[in-house]
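First, one chain by itself in C-alpha cells, the form predicted on its own.
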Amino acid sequence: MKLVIGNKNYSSWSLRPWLLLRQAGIEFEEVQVRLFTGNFAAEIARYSPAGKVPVLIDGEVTVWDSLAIAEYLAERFPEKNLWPADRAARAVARAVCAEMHSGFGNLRNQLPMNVTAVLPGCGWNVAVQRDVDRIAAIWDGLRAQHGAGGPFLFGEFTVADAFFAPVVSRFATYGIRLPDEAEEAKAYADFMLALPTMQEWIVAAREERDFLADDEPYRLAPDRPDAIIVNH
C-alpha cells in the first residue's frame, strides 16, 4: 500500500489519510511529490488524472480523494473501527467529516496551512471568526456527546480526528483562540497537537527545504493552481 503525499509543511489534505494511517497502525509506502515544482503535474500524473494529492495506491485499486480514502481504509481494515460503532454516532461522525471536507472555506482560504510557521493574527478576519466558531461548537458537541470514552472527538480515534486535524495545526500556526468557553474544545486542540503522530508529521515538516515565504500563500492563492492545493 502506497499514500502519495504532498510537502508536509503544507498539504493539509496529505495530512489526513497519513494520520489516518499511522494512527491506526496501517503499514503503508509513504511517496512525497513536492508541490512547489515545475514538474509536480507531471509527477503526480503518474500517480492520478485528477492531478492532487493524497493518493492512496492499494495493488490494483487507486483513490484519490481524502474522504474517499478514508472510507476505503475503513472498509479495507474493519478491525480498526474508523468509524464509531455506534450507527448514531457513526452518522454524525461522517457528517462532520463531510463538512470539514466541503467547508470552511474562509479558514482554509485565509489560514493556509503552514506547519512550521508562527503566523499570529496573519489572516484573521469575522468570516473566518464565525469558521472558527463553528469547528469549536463542533469539537465541543462531540466532546460532551461522544467523548466518555476516551480523549477524542468519538472517545476513541476516529476518521473524524484526522480530519480535523489541519485545523488543530492551523489554530496553532495562527494563533487562534477559541471561545472562552469552548473548554473542551481548547482541551482537544492542545490534546491533537500533542498527538505523537501529530509532532512526527511535525518534526518531518521542518526538516523540509521547499519553503514559501510566509506570506507568499496569501499573495498566490487567488491566482495560481498549486496555491489551491496549499489552501486545503
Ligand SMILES: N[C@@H](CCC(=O)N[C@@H](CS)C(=O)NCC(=O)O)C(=O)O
Contents of the next structure:
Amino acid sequence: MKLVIGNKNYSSWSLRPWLLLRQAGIEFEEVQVRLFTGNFAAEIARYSPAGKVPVLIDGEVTVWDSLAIAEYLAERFPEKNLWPADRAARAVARAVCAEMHSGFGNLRNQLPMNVTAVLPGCGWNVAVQRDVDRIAAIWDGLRAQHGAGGPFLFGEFTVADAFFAPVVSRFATYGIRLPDEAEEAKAYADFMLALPTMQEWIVAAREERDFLADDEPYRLAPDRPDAIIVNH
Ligand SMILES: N[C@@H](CCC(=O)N[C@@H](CS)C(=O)NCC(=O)O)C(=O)O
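Pass me the form predicted together with the named molecule as well; I've looked at the form predicted on its own already.
So here's everything in the complex, that chain up top.
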C-alpha cells in the first residue's frame, strides 16, 4: 500500500490519512510529491486524475481525497475500528468529519497549515473566531458525550481525530486561544499535539526543510528545544 503525500509542513489534507495509517499500525510506503514546484502537476498526474495529494494506492485500487481514503481504509481493515463501533456514535463521527471536510473555509484560508512556523495572532479575524469556536464546541461536546473510554474524541482513536489533526497544528502555529470554558477542547488539543505520531510528522516537517522562502523569518530556530513539542 502506497500513500502519496505533499510537503509535511504544508499539506494538511495529507496529514489526515498519514496519521490514520500510523495510528492504526497499518504498513504503508510513503511517496512524496512536492507542492509548489514546477513538477507537481506532472508528478501527481502519475498517481491521480484529480491532481491533488493525498492519494492511496492499494494494488489495483487508487483512492484520492482524504475522506474517501479514510472510508476505504475503514472497510479494508475492519479490525482496526477506524470508526466508532456504536452506530449512533459512528453517525456523529461521520457528521463531524464531513463538516470538517466541507467547511471552515475562513479557518482554512486565513490560517493555512504551516507546522514549523510561529505566527501568533496572524490571520485572525472574527469569521475565523467563529470557526474556532465551533471547533472548540465540537471537541468539547464529543469529549463529554463520547470520550469516556480514552483521550480521543470518541475515546479510542478514530477517523475523527485524524480529520481534526491539521486544525490542532494550525491552532499551535497561530497561537489560537480557545474559549476559556472549553476545558476539554484545550486538553484535547494539547494531547493531540504531543501524540507521538503527530510529533513524528512535526519532526519530519522540520527535517524536510522544504519551506517557502516567504516563511523563513517565522521559522523556529533549529536549536530551540521546545520547538518539537510546542510550536508556539
Ligand atoms: N478534498 C481533497 C483536497 C486535497 C487538496 O486540496 N490537496 C492539496 C494539498 S494539501 C493539493 O494537492 N493541492 C495542489 C493543487 O491544488 O494543485 C482531499 O481531501 O484530499
